[in-house]
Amino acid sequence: MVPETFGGLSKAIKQVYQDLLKSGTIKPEAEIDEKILPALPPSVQEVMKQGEVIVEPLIRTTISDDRGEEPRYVGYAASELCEKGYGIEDVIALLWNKKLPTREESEIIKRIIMISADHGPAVSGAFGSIIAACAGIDLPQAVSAGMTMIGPRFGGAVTNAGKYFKYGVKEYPNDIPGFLNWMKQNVGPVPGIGHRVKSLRNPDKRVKYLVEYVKTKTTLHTPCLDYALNVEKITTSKKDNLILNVDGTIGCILVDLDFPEYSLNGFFVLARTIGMIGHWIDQNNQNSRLIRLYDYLINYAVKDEREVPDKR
């Protein structure tokens, strides 16, 4: 018996019990004695409420709570931080930061993810993603793929930015050179100074909006972005390329807004996400063929072909 649509699935097995019950084919099996059962040892939950056990908890959390009705962000339930006006500026701040901001630290920290969100297809995070795409892999798995490019020498540098800084406002705050020479010494080059292709005669747009936007637009104190500034006057009159870099401002300013030094990377991470996820949908849409590199985009150092030898 093959019911016309799933939901008829029920029916028809309990149609198909009571004809074969009818017809003898069957007998119905008797009830069973709870009585002889063996009686369960009782569940975790349950000895713990008799305070007869303590269970050492597996993990430990201090930022969101999901045991009611809905999830909690250090206490704040979603629905309402959505009703009263807070966007997902503020619940990165509080996952992260575990602070709610005030309204600028809000508007800086959302600028922040604007203006990362991408650079292009030609860097190595969203170019990981587009090979990936055009070789038919799913969402997440290409992201992830874009995602490992992450580094030293892509985004990674938020991080290691915001940290040195850091460190040379608290051991060399009047002392620039000194900052420097210990970096030269024990670091190598400064994280977050230099560029490629900006220089002080073409300076990175990003970098001079977020530096404008939190020396005029707000109160925030600055002494890391300052320090930071500094360094790159002294940098750039050795190489005008050598300039405070994008990685470098948004681990000044993320210093100065108090977030923990490791939990930098993450606003590159995270704004980068933007940007790749739209890159694999962009190739999905253009229902984009698998990549294969041209050979003149390949210097092929090898040897000329020759014949292969006899066995010895």
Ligand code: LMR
The other form holds:
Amino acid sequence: MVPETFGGLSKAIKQVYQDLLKSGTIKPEAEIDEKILPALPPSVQEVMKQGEVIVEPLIRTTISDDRGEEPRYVGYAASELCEKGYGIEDVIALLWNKKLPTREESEIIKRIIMISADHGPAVSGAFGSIIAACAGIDLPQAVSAGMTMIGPRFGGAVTNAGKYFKYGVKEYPNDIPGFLNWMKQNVGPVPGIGHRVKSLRNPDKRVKYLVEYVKTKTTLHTPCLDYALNVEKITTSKKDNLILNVDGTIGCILVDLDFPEYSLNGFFVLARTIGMIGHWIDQNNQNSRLIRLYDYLINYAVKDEREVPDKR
Ligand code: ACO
Ligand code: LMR
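Switching conditions: you have the form predicted alone, so give me the form predicted in complex with the named molecule.
Below is the whole assembly, all chains and molecules, this chain first.
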């Protein structure tokens, strides 16, 4: 028996086997007696069931569980949250702070995300994603190129703004110059203060809106935000772009909402991911070409061309 192709081999083997069975040349093998098989050691699951072994868990989670029919966020089934009218802002609060926010708190969280979602193509994060998109990089990597820019100067000052303004409220409640002095000695530039283009003369509408919303449309108690606004009064009297920026504003509001310190930068990261994905889609829709900086945008502060000396 020679099959026509390699792919026909298994069929041919089966055919030969069945022909041999039919002709009585061979008989089917007897069922294997399981008793003669070497006994395998019991699996961890079996021994655990018998209560004879304790296995040290590798990780511990306190936020979610997927062992049922669907994920549960801090105990609440995802579909039930949807059914009962909760939104993404509630899921954020559950997974980042393990609490279901009140309607008023949800509205604030929603606005924080909406307002930080994008700030045009010129800022460090979007620019990073755009350059990557134009270099033909796929969405996840192009977005992470933009993400890499989120740090102490751009978008990643939310956590430290919340942390240090909270510290100011506690340690220097009525002494903002003392707080600023402490920051200068121990930290450096105050996170959450300062902007490259926004200033007293060119205020940041996002900041104004959030502050106004929280203060006039909600009942949130805002000691951290109030403190930061007082710090801004002093810093802007020194230089008019040392305003309370978006990072500082959302950091303080989130501290006032009782979000944990470690969660704060997550709000900018999450929100700005929306914008970065948008920029990637936009560049791809336009079939944008590779970006290369023009020479006139570079100050070549380099040595004049010169001859390479002979190697000594
Ligand atoms: N606290 C104290 N002084 C400051 C601060 C600050 N937060 N920011 C700037 N300054 C001072 C600088 O020390 C410098 O002083 P000097 O002229 O006496 O040397 C002067 O202001 C100019 O500083 P630059 O760093 O050149 O200012 P620039 O406008 O380029 O910086 C930036 C903008 C990076 C945002 C800066 O203000 C900063 O580092 N702020 C803190 C970090 C922060 O909050 N980043 C988030 C910005 S918002 C966002 O990204 C969404
Ligand atoms: C932003 O939200 O990206 C900005 O505040 C930063 C900038 O440089 O404008």
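Keep in mind that what you see is a predicted model, and the values were worked out from it rather than measured. Numbering follows the first chain given and starts at 1.
Novice: At which of 174, 37, 59, 68 does the chain hinge as its rigid parts turn between these two forms?
Specialist: For the motion described, the hinge option is 37.
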